[in-house]
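Given as structure tokens, the chain that follows is alone and in the form predicted on its own.
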Amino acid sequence: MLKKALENTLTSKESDELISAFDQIGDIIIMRIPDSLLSKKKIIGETLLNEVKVARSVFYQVSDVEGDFRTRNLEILAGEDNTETEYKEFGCKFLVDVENTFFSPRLSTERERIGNLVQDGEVMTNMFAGVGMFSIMAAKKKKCTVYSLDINPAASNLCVKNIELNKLAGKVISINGDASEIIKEQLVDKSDRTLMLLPERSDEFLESAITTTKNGGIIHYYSHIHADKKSEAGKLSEEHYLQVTPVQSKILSSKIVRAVGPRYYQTVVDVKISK
């Protein structure tokens, strides 16, 4: 459909590149556009808005996700200049702000996996929770308690709204602030399961993850790994974790969460720690 709509504007190769680099989040489309096509960005945006009937806005991603608040700059190409939308996933509803808070639709499989691993009665610490998607999906079906931490006030505020939007079996507690400080002050040895969804800085926060996790608890340790062969990425991330961890750990599993670049992967290692 999109290829056909863009056939007068772009070559087949150009349109392939574009289609693989856009995300649809609720009624918003976000595009990463190669430099070679920037001169055509407006017409690309308008074409997409016309073709994708549920779309209200098309944005061009000007910068990568960056900074402590994990935000990015977006430029409106077509439609309404509003970066807040409602997104649905696995029976949950979320308000997200695609510019001012961290959100990735490409983590949906991992969100479902973690939600299925959580057990009734567990306490989970979600150290970098964003708008609370992992937290809420865990508490949707299970009678667990999730401490949902984020340093970005806009993300914490949306997390509070998202807790109200969803009927939960468990409880999610949104806390705004630096994860290390919150853990040190409030959450020492509280957690049966700890999520570390900040792969680019996981080593820096590993001590805090261990501090909040009970003896015998599980840490989901995310990292970015270069691997020449895709099949080796999980094993390499296990080796990396074992090099950096200061506690006795039993590796339960490892896997690629998603590709983030050529021969570059976001991985997760699930470990059980002994303190």
Ligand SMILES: C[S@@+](CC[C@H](N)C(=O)[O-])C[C@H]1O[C@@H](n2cnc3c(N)ncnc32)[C@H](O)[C@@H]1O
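Take the two forms, superpose them, and find the largest set of C-alpha atoms that agree within 1.5 Å; that set is the rigid core. Numbering follows the first chain given and starts at 1. If you're wondering where the values come from, they're calculated on a predicted model, not measured in any experiment. First, how it differs from the form predicted together with this ligand.
Comparing the forms between these two forms, the C-alpha position of S253 differs by less than 2 angstroms, with the core used for superposition.
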Given for the second form:
Amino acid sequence: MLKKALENTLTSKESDELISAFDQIGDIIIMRIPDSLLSKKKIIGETLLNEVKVARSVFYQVSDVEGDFRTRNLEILAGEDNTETEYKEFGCKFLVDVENTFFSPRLSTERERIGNLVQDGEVMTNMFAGVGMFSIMAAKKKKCTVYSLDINPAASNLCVKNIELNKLAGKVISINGDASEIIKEQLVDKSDRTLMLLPERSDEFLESAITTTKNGGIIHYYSHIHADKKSEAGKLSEEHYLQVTPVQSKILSSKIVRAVGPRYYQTVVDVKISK
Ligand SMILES: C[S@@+](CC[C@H](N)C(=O)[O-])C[C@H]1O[C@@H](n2cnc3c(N)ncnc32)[C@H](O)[C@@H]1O
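Can I have the other form now, the form predicted together with this ligand, not the form predicted on its own?
Whole complex next, starting from this chain.
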């Protein structure tokens, strides 16, 4: 569709380069534009706005995802300069702000996997919850309780709105602040399941994850791993976890969540801890 929309603006090779760098989130399109095409960014934006029926805004992603809040800078190319939109996934509705909060449509398979693992009656601590996507997807179907923590006030506020937007079987509690402080003060030995979706800093927060998890509970430990062979990434992340963990742990499974660079993967290791 994108290639067709741009056929009068770009050569076939140029639009191939753009396609891999295109995200549509609700009625917002975000493009990463190679340097060679930057001079055409406005016309690319305007063409997409005209051709993609549901698009309200087209943004150019100026920076990588960065900083404590894991956010990115965007520049408006065409349409309305509003970075908030509604996004739907597996029967849930989410208000997301694609510039001021973290959001990735590429984690949807992992959100579904975790949602299916959560059981009725469980307590989950979602340490780096963003706008609450994993929390809400889990509580949509299961009568669980989720503590949904995030240090970014904009993310915690949107999480509160998202709780109201969805009819939940369970309960989600949004708490703004540093996960390690909140856990120390309010959530010691609370959770049957703990999510650590800040893969760059998992080792730093592992002790807090263990603190909030009950004896016999499960931690989903995400990390970034270099692997020459894709098939080895899961095994390497298991070995890394076992090297850094201070508690007795039984590995339940591991897998690649998504590729984040050449021979570089985001992985998850599911572990049952004894303490
Ligand atoms: C990679 S995002 C994950 C967001 C969410 N789990 C999702 O999939 O949409 C990491 C989140 O961790 C938050 N964060 C960073 N440091 C934190 C801390 N010390 N305590 C709590 N949240 C933190 C960021 O604001 C960001 O929203």
